[in-house]
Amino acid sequence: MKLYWYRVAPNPTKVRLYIAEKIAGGAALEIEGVLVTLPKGEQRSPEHRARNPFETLPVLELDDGSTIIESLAIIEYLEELYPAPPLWGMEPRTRARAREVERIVEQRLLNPVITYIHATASPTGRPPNADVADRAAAEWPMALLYLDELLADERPFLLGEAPTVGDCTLAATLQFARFAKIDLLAGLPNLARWDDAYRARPIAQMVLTL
């Protein structure tokens, strides 16, 4: 299998962190990484369009040449193939909670951050839009407070003692914010502690560059 990605881009980073967590836990995952340079427009090449007509990353190319083009679908596919260690949890209630928290991180934090960055100083050249940026920036404070409160008991990961997909999504989000010089952690000591601890892990250092 091949994973097409670009450094710092949050959705590829989420998947790469997930893969790193699985491998560290003993999963025999073998995936070749293929860099697609977004600022150079390589995502618009005929070759990449054949893999993904939406011109986005990540893309997982399977051994038969077919592709999966959404980050969460890639994670779900790999989780089915390599169930151990489980990054959604073992029990139905635990898995539901893990998916709930991951969706909160992506929908209420990552997506507004992506929108804000592309509406202010887009790394791929999109035109600025102040109104869009203001609306996006108004969306993420509640999610940040929610996550800070979730971590108030000093748990090492979002759902306790082991990482889940939500931790991967959150780390990818915060890296993208650092790339754009957005301080999301001011006044959020629990979230800042989590960020420092997660980034200090060798697994994270294999993927994160900021």
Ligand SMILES: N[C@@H](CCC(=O)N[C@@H](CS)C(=O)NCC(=O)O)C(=O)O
Second form
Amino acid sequence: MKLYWYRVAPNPTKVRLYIAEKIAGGAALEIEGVLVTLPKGEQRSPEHRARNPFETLPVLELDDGSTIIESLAIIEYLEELYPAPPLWGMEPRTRARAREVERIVEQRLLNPVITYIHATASPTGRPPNADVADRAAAEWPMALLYLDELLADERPFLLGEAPTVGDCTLAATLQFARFAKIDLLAGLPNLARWDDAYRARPIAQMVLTL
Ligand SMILES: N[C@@H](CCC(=O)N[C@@H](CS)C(=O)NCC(=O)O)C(=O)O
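Take the protein just shown as the form predicted alone and give its structure as the form predicted together with the named molecule.
Entire complex below, previous chain first.
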């Protein structure tokens, strides 16, 4: 299998963190990484469009040449192939909670952060739009407060003692915010502690560069 990715871009980073967590937990995942340089527009090349008509990353290419073009679908596919260690948890209720928290991180935090960054100083050259940026920035404080409260009992990961996919999505989001010099963590001590601890882990350091 091949994973097409670019550094710091949050959706590929989420998948790369997921893969790193799985390998660290003993999964025999063998995936070759292939860089697609987003600022140069390589995602719009005919080769990449053949992999993914939406011109985005990540893309997982299987050995038969077919592709999976949504980050969460890639994660679900790999999780079914390599169930151990379980990155959604073990029990149905835990798995539902892990999926719920991951959706909150992606939809209420990552997506507005991406929208804001592309509407202010887009790394891939999209035009600025102050109204879009303002609306996006109004969306994320509630998610940040929710996560800060979730982490108030000093648990090491969002769901407790072991990482789940939401931790990968959150770390990818906070790295992208750092790249754009947006301080999301002011006044959120629990989230700031989670961020420091997550980034200090060797697994995270294999993937995160900021
Ligand atoms: N819903 C998709 C979103 C993919 C996406 O938008 N990826 C960004 C990088 S984080 C991208 O490739 N953008 C290309 C561009 O801006 O031209 C997923 O979760 O995989």
